[in-house]
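Consider the single chain below, provided in C-alpha cells and representing the form predicted alone.
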Amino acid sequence: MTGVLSSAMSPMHTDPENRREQGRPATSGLGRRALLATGAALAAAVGAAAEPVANNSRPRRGGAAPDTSPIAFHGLRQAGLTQPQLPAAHMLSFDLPPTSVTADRETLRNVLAALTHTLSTAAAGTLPEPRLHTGETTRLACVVGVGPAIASRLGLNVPPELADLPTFPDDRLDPARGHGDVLLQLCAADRWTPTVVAELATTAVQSAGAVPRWTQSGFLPHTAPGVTPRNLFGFKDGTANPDEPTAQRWVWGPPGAHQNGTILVYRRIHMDVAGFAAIPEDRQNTMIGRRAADGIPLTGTAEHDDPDIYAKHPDGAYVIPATAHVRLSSPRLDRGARMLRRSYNYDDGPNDRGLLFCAYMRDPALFTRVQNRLAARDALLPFIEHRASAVAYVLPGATPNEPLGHHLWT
C-alpha cells in the first residue's frame, strides 16, 4: 500500500542496509468554439476569476470551521489539488477511439472543451439540473487528466516524465479497471454531488466522441479541519505530505507549459481488513512504523514528527523495523523526493474494500523506485493486492477564455 504514511527528509545515513538507491530525483452535441465561449460567457457572469489557489497539501491544523463557500473551477491550478482534501470521490476514465491524429486531436479538444464547460458551470452552481439545486452550497473540486498513451499517439506536449508504470512483483491488475485516455476525478462533501456531476459530465464527453471506460466512488471519514484522515486498516493516511516549498520542487512542473500541472500514479489497492484488524495491534504499529492510535512514528512524540529510519535500540535493532512500510517509503531513500497523497477508501462489497491510492509527483519514477522496494520486502504484503493501474498528466488550471488542456498543442 505505497505511501500509506511517509517519513519527511532528513539527512542521509550510511547504514549499509540503508544506502539510497540511485536513480533520478526524484459536451452535450456542442461544437468546441460554442462551448468556449459558452464557458468564458458564463464564466464572466458569476466573477469567476484565473486566480492562483494557495496548495494546501498539508492537512490543516488547528480547530477552524469547515469552508462552506463555493469552490472556484478557474485557477492557476485545478482545485481537485489545491482545495483541503473533500470526503467523498468519484473517479472516471475515458477512451478515445482512433481514427486519425488529426482527427482525434481535434475530438481531444473537444471532450476537455465539454468538460470544462459541465465542471465550471456545476462548481459554480449554475448548471440547470435540478438535483444539483438542493438548497445548500454546491462544493465541487476536480481534477482532469490526459493518459500517456493518447499523448504519444497525438504528439501533445506532455511533460517528458509522462510514462506508464513497469509491472511490479505481485500485481493483479485488471486493465479493464485501469489505464484510460481522459481522467476525471469529482470531489465534494457527499456522495450526492460527484454522483450526479459524474452522470452530466459522461454524457457530455460521448457527444464530444470518447466513451466511457471504468468508473470507481471512494469516500473519506469525516473528520475535523486539520486531522488526518484514516484508511480502512486503521491508520492515518497522508501525514508526511510536503509543504509548498517542497511540492515546488517534486510535485509541480518545473517553470514554463507544465509548472502548475502534475503526473497522477493511481492504484486500486484491496485490503484484506479483517485480516488486518485480527493481529495485535503492537505488531500492526511496527507493520506500519507508526502507532494507529495517534499517527505518531514510532522514533517520535507527534504525528507530524519525522520518523528516524535510522534510530535503533540499545540491541542494535531498528525502532522502526527494516521492513516496515513507513521505513521503505521514506524520503530519504530517495534524496528527500516526495510525492503529495491524497488517497481514497473504496467498498465494493464484503469481498472488495481498499485504498485508491491517488499520488501526485513531477516524475513517476519516485513512485517506480518505491514500489519496488514495498514489493519486495513490505509488511503488508500478505494483506494488500494491487489490481489496477493508471498514470495521467493532470493538467494545469482553465481560465475564463482559456479550457482546460490548452497547452497541449503549443
Ligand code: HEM
Contents of the next structure:
Amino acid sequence: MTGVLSSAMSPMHTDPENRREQGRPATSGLGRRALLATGAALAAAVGAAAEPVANNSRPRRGGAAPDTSPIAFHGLRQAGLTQPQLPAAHMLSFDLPPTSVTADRETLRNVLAALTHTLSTAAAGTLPEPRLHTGETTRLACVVGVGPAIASRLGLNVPPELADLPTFPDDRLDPARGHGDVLLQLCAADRWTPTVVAELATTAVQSAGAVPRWTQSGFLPHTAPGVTPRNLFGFKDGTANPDEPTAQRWVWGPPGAHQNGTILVYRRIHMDVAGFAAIPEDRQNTMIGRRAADGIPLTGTAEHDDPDIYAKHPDGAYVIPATAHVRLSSPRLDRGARMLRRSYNYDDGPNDRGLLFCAYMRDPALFTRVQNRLAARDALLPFIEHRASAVAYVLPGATPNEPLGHHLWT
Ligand code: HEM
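Follow the form predicted alone with the form predicted in complex with this ligand, if you could.
Now the full complex is given, and it begins with the chain already shown.
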C-alpha cells in the first residue's frame, strides 16, 4: 500500500489506483496546469463557444479589483453561469396551466420571449424603471431553464437526460417549494436588483400566461475575487469545481443543439447550523474531509489540492474517513464525472437556514449517484434535511436575433 502516511499533516502519497485517471484532479499541480493550458488553446480554437466556467473559487490572474463592467445578457451561454458567482440570488419558478399542447407551446414561446426581453433590457440598464437607476452600472446575471414535466408534455427538443430525480431516503420535499415549468435565477451584487427585476419578470411572464409557483432568495458572503465563499457551516463551498475543458465533457451538452446548455439540479437543504457549530472543529474537518479554516483537504497542503481519498494513516485508517462528505462525493467514484456547483445560502427565519444547492451537469444521473452515496452515510446527515427539489434544462444563451429557447421547437 503506497498511500500510507506518517502523520495526517505529512505530504500525501497516492496509491496506483489513484493514478489511473478516475477523475485525475483538474485542480492539482502539473495536471491542472496542463489542463489550463489545454483550456486556453481550446478557448482560442473555438472562440466564444468556450466562454469560461467562471466561479469565485477559481484563482484569477491580475489585481483583485471587483469587476464593475456591465454583464452582457446575450452570448452562447447564459451569463448566470459564465460569470463569477454574484453574492445575491433570487430564484423564481413558474408553471404553465395545461390546456392543449398547441396552445401551451405558444404560451411557452411567449413566456420565453417575454423573459428574454425583460432580462436583456434589465441587464443593459435600459428598462424604464426608476428603481433600477441607481447611478451605478447594473450587473445582472441570469439563468433560465425549463423543467422536465413541460418538456415531455410539449415534446420539446431538450437533452434526453433531462428527467426528474428519484426519491432519496430521508427526503422531506415540499412540492410547493420545488419543481416548476420555467425556472429563473437572477444574481447581482446585492438584493435590490434581483428583487426589482424579479417583480418585472413576473409581471411579464404572467401576461404571457404563466403563473408563479415559488420564489427563494439566497446569498453568499462578499469575497475578494478568487476567494471561495463559505456556507453556513463555515466551510468554503465550491472549491472542487471543474475547469473549462473538464466542464465541456461533464457539464455542457455534447456538440449539437444543446452544447451551450446544461442541466440544473436544485435542492433546498435545511441545515442545523447551531448543532453543527457545537461540534469541535477537528471533528467538523473529518466530517467534511477538508479544514474549515482554509478549505485545504485533509490530505493536502493547498485549498485546490485534490482530496486523495485513498491515502491512509500508518494504522491503515483512511485520512479522509469513510463517511466524509468529500469522499462520498468524490469524482473518483464516478469515473471522473464532475458537476459544477454554484450554491447559495438561505435564511428564512430562525428555524430555517441552509443551502440552496445548485449544481449543473450534462446528466443528472450523476447527481443521483452522488446523492445515493451521501444519503446512505454522509457524516453531515444528522445536520441536514432536503426540503425541496427541482431540475431544469438551462437553455443555451440568447442572441440579439434569437430569444432564449429558440431551438426548443425543432
Ligand atoms: C447542506 C448540504 C451540503 C453541504 C453543507 C456541503 C458542503 C460541501 C463542502 C464544504 C465541500 C468541500 C469544498 C468544495 O469542494 O466545495 C463539498 C464538496 C462537494 N459536495 Fe457538498 N455539500 C452539501 C450537499 C451536497 C450535495 C447534495 C451534493 C450532491 C449530491 C454535494 C456534492 C459535492 C461534490 C461533488 C463536492 C466536491 C467533491 C470533490 O470533488 O472533492 N454536496 N460540499
